[in-house]
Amino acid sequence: MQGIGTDFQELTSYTRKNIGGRGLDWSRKPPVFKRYEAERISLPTPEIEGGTPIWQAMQRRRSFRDFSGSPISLKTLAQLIWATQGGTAVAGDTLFRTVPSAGGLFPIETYLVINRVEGLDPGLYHLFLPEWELEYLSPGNYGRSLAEAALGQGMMDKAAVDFVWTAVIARSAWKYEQRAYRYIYLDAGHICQNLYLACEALELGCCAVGAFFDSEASQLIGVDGKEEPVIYMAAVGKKT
């Protein structure tokens, strides 16, 4: 069955003939982090001791779509963010995190649609990891619009918070060229699985979303959809 997917797999394949012979231009390496000129909110320090054993969290992990509509705390949100992108060590200009990334390049950016989080106004936020801060980009009921962009999945509006992940393609393509697209989607999968496990540990529901109108989702978040497209989402909230 020939098609775009098959072509993608073939055109991004490594062979012994095409893998070598290319050096890296370090002067052209893209910035590691993206920052906005916006109001900043410091996040609480995450708790990384105790909690639900990882084996139990994996055994219980399920997609959950029926949220109660109750708020979660800012502390809980910080725990979830740390699980997906929290810094764990520094080596040179690389901030290692709770998830792996091809080449340590971390192309994934985290945006948050806040619907019901105590201490935060509803609206669109961006994670600035080096300072462990949220950047408040715009107020409003983004949950309803995100639900419409996600093929009418109302859970996006009922959730306490929606994670929206974009990819800065150049961060990975600088090293891996067309192969970067494979790694970007793998990176996003690592991130979302950690979110699932963190939600289970905190007795929250989580549902990953890969079905959405790409241009509408990118426009809603404020990215161009080409150099930085939306690639994955997840709704999180208290269970009914």
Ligand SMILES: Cc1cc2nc3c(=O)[nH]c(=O)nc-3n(C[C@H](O)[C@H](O)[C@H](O)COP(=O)(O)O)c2cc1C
Second form
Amino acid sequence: MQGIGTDFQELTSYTRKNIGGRGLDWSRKPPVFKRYEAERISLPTPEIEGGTPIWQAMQRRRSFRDFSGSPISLKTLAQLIWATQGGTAVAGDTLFRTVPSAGGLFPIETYLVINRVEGLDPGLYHLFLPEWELEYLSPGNYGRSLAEAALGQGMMDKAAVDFVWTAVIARSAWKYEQRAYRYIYLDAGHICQNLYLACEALELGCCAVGAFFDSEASQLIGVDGKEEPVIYMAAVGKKT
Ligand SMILES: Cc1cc2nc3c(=O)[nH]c(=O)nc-3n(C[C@H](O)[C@H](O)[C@H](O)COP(=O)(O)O)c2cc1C
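Can I get the form predicted together with this ligand as well, since the one above is the form predicted on its own?
Whole complex next, starting from this chain.
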């Protein structure tokens, strides 16, 4: 089998011959955060004690798709966001987080489609991490449109919140060039696994979503799909 995937794997391989001489142009390092001019909503301080112990959470974790349609609290949402992107240390312009990232470049941006969260109007939000706040990008029933963009997966409309992860390619490609794509996908996987485990700790349902019409998803979130494509999503909600 030969195709774009196998070509990509081959063409982005490190070899002992091509590994040298990769200097970094620090003057061209892209901004580490994306900020929108939008209404700003402070997130509550996340609760990071208690819940299902980690070993049990790993043992019990399962993809869940049959959400009850009940709301979650803003405090719970903040816990989930913290699990996926919470800042835990600072060094220079790098905010280290609950998740690892290749080269500490953190190319993944978090958008939230809020369907049922107490204290938040339904709509599209973006996480502005340095200030631990949400940017309210646009009101509306995004859940339904997101479900359509996700090949008709109705759970995205029934979920309390959908996480939509994009990648700012330049942030990672600045260092890794085309190999950046490998790391971006890996970064996204780490983020989603933390979300799964946090949901398990809070007895919420969670399901990863990799099946979506790429350009429809990008359009809905308001990203260009090339410099910043949608990479991955997850639906989260109450089980009963
Ligand atoms: C990269 C990725 C993409 C996925 N995409 C979807 C999806 O679009 N829809 C869905 O219902 N489940 C999706 N899943 C969930 C898988 O179906 C699920 O993880 C798998 O069946 C194993 O079941 P478990 O998670 O309950 O252990 C995805 C999982 C991964 C890791």
